[in-house]
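Only one chain comes next, encoded as structure tokens, the form predicted on its own.
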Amino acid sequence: MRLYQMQDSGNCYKPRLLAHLLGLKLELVDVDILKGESRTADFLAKNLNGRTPTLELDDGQFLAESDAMLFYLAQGTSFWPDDTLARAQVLQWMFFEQYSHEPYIAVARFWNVIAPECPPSMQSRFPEWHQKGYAALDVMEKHLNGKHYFVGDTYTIADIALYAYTHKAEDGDFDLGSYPNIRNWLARIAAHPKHITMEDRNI
């Protein structure tokens, strides 16, 4: 399979991490969104939304959206539960990540450390991103009290979805010092013997 991606994107990190955990090989094709490379006619033929990551499957079909890739790759593995309620809970946290978490924690990180410059219109939004990002972290902290993972006692794609940007939250000037449950969970994910970092390309 081939992954069209940006190395420092949390959304692109998600399928890379899961693929490595499962022993799946991915060919990485870098796409620089800052230079408009995801808006070319060639790329738009792969993903009409013009975004990374985009996963090219073995049969030549393309799949967009990072959490959809997690779902696809996790089928038949321990990262996707057998129990119907547990599956729904995994999806619950993945929807939470995309609606209540990523739009604030990831966006603050993007404008703080990835974008070449942050215009005043974006700078003025940092207080809102921090307010809503901390609200998401508060929910996660309370949920993780007494728990090892987000759903049951098993590492699932819900954890991968939330780990991708939470472990880089400080890049967006979020302070995780008052979130011991989150910090312990982050350490637990990173301690997996097949874990790779966001910077790792050896997959």
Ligand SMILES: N[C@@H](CCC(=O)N[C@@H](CS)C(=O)NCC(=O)O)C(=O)O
Second form
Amino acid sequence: MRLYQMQDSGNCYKPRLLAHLLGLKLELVDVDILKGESRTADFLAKNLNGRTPTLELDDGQFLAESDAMLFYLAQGTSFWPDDTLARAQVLQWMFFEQYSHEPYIAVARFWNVIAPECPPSMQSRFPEWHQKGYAALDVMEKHLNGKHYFVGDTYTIADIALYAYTHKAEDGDFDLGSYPNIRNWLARIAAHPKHITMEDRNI
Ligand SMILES: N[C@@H](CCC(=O)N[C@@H](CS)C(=O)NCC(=O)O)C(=O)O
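Now the other one: the form predicted together with this ligand, given that the block above is the form predicted on its own.
Now the complete complex, all chains and molecules, led by this one.
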């Protein structure tokens, strides 16, 4: 499979991390979104929404949306539970990640460290991103109390979806100092023997 991606995007890190945990090989094709490479006619033919990651399957079909890729790659593995309620809870946290977490924590990081020449219109949105991002972190902190992972006390794709940008939250000027449950969970994920970092290309 081939992953059209940007190395320092958390969304692109999600399928790289899961593939590595599963021992699956992904060919990486870098797409520079800052140069508009995700909006060329050639790229839009792969993903009409013009975004990375985009996964090209072995049969040439394309799949968009990082959390859909996690679902696809996790089928038949321990990262996607057997129990119907546990499956729904994994989806619950993945939808939470896309609606209540990523739009604030990832976006603050993007404009802070990836495109720091942030226009004033974006600069003025940091207070809102911080308020809503901290609200998401509060939910995670409470949920993780007494738990090792988000669902059923096993490592699932819900953890990968939420790990991707939470472990880089400080890049968006979020302070994780008062979130001990989150910090312990981040350390647990990173301690997996097959873990790779966002910077790692050796997959
Ligand atoms: N919901 C999507 C978000 C994808 C996304 O926003 N990708 C960004 C990089 S993190 C991108 O490719 N932006 C390029 C553009 O908007 O042209 C996912 O989870 O895959």
